[in-house]
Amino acid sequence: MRLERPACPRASRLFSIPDPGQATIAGLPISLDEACRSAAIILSGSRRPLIGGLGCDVTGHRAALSLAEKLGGVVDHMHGRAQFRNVQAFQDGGWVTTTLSEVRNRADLIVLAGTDASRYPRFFERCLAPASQFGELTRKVVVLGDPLLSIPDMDGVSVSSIPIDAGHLGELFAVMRARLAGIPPRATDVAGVSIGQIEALLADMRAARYGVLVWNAAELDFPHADLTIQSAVNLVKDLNQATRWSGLPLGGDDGGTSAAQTCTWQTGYPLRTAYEIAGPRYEPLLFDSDRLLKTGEVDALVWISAFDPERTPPAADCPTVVLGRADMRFVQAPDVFIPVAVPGVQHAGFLHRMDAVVALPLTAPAPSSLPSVAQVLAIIQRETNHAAA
């Protein structure tokens, strides 16, 4: 399928149309019905399965939650660890966040905190480079992190950087909050950033009419990174005492935002929730996918990855059922593999946008005879009734 305009490398790769693929059991070809029946036998004999990955559209997420409820399973997204960093900061004290449209039309100062710009080229193309719909707007972008090798050129946008290791951003934000509160510094620098640089940045931030602090939790991958995010959102709150500031967490890869939204409206809890006799139980530390698999606390894994063939399942000592793109390849074949259609390419659907304010319709420019994730999970759920009988 040809994209009509210049695309980011990820879109170019993932919008390719895979071959029809072949359902397999232990690497051996088999029909779709037999594969679904084998998956149902595995799951009906499981005491606590993990429904993980969750790389699919909203309808697929609803079907995954329905299956988890029937089986008493746990649900977690493949990017659950990064998601939890944001959720933990939000739950601990709340936050002030904005939307992509507000960034495009109002933000005159954008501070990128430890974020590699090359991961989100459309953010610059659609939110920072275009002119505001509400009149003239002069933008300035400041990067806290590595030098600006990946920032694209944007007409009328001033770009600067302050080099700092992402692991020290929490310290930087703490000192900035102290300075906003009038507390004098006790050191001459913070992780190589001089107090003079901090004062100059704070002056710009206080002078902004609409500032936005941007981060990507997946890139803040170090111990207690949630505290760095919490420090960031608290800085935003403090800045709002004098001017207008918001946060913007980037992310949502592989249907992550949709999975979180669907789980919350279906259960009342975020992801990392288990279905038990008493109802849904939210335990974000206990129900981490990696931890559950390493400790053997789940005895079956259903891995869903309909967008990206490189998102293969983690190593597991339990039976594994994979619903993935037809071009997915494995080092070791799962117990059951079922190829599924790609949302937004081979079947229509919906996904929540990264800022979680709207559900976007997905079209099917290259329809396929392959079933969707939701259709396969519905068959498996129906077959578990027969397997348990």
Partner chain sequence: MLRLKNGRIYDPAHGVDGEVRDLYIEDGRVVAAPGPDARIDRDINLAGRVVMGGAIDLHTHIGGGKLNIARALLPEDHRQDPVPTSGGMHAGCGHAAPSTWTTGYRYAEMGYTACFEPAMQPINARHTHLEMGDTPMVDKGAYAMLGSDDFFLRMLASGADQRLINDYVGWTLDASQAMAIKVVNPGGISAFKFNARSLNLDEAHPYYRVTPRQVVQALARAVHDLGVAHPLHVHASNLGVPGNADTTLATMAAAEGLPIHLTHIQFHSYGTEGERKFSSEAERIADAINRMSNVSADVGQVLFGQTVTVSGDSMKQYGNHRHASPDKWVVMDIECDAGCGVVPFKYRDKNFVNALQWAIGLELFLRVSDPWRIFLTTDHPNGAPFTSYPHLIRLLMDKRFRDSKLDEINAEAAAHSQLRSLDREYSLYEIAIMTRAAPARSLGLTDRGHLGQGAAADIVVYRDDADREAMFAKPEYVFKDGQLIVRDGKVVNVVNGALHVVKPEYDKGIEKPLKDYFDRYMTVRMENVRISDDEVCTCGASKLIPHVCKGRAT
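Given the form predicted alone, corresponding form predicted in complex with the partner chain:
Only a single chain is listed, so you will not see partners or other molecules.
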């Protein structure tokens, strides 16, 4: 298969076609049917399994939720820790956000808050090109964070940076909100950023016609980062009193957006949810995959990672079933490994873009004899009927 624009290293890796691979039990080759039966026996004996990873498309997520419901399991995504920094801020106060095409056509000031958005080179190419349907845009990009962040050189885009440790962004935004509210500053600087710099930035932000504050929860990796996000979205809300500003949370890798969306429409909750006797139970702090595995509150793990062979399961003291890309390699073989087709390469389906608005159709340019995540989970679910009998 040929990529239209092979420059994106992440796309090149994920769109490569793996060899068909081999189902294994404890590292030894076995048939797909036997592997599914083994998985079903493990899961039938489990009191509370974790259906984790969830690196697949919507058809896979539907099947994963169905299996979790059947087994009384818990669901969390492999990037749950980052996702829930956003969810906590969102559920506490809501936010004002935008989507990629709006950024592309309207944004004249883009503030990158502690994110090395160059990890997503397409973000710059696609969203910050000068041409817009409302005429040529002269854009300013302000980087709040490490000045070493790499930004591609682009026409019509001027980049400046204000060095600040991401852990102090919350303070910076709080001071900016206070200034917006007319409260005079008492300190001379915030985490090394002078009040003069802050005033200048705020003046630019108020003068923007359509400002966008960008963050990536995965990169805000420090305790209570949800509060940093909350202070960012509160600043965006306040700026909207006079001009237009929106937040743009980057992320959603490995099917994370689809997993949260599907779980939300089916249960009301955006993952970290257990199927219990009384109905779905949502515990955003308790049902963190790593925590559940560490404390032994789950006694089996189903790990799904159909996009990226490097997303192997976390260490677990409980029986582990892995549905992974065929070229996934393990330091220690899981109890059951079932190679699955890659969504969008080897099977068709649906996948949400990070802004959750656009669900893209996935096609199968290189169809494979491998089953999809949804197909394997359906077989396992069926087998659990026999295993339980």
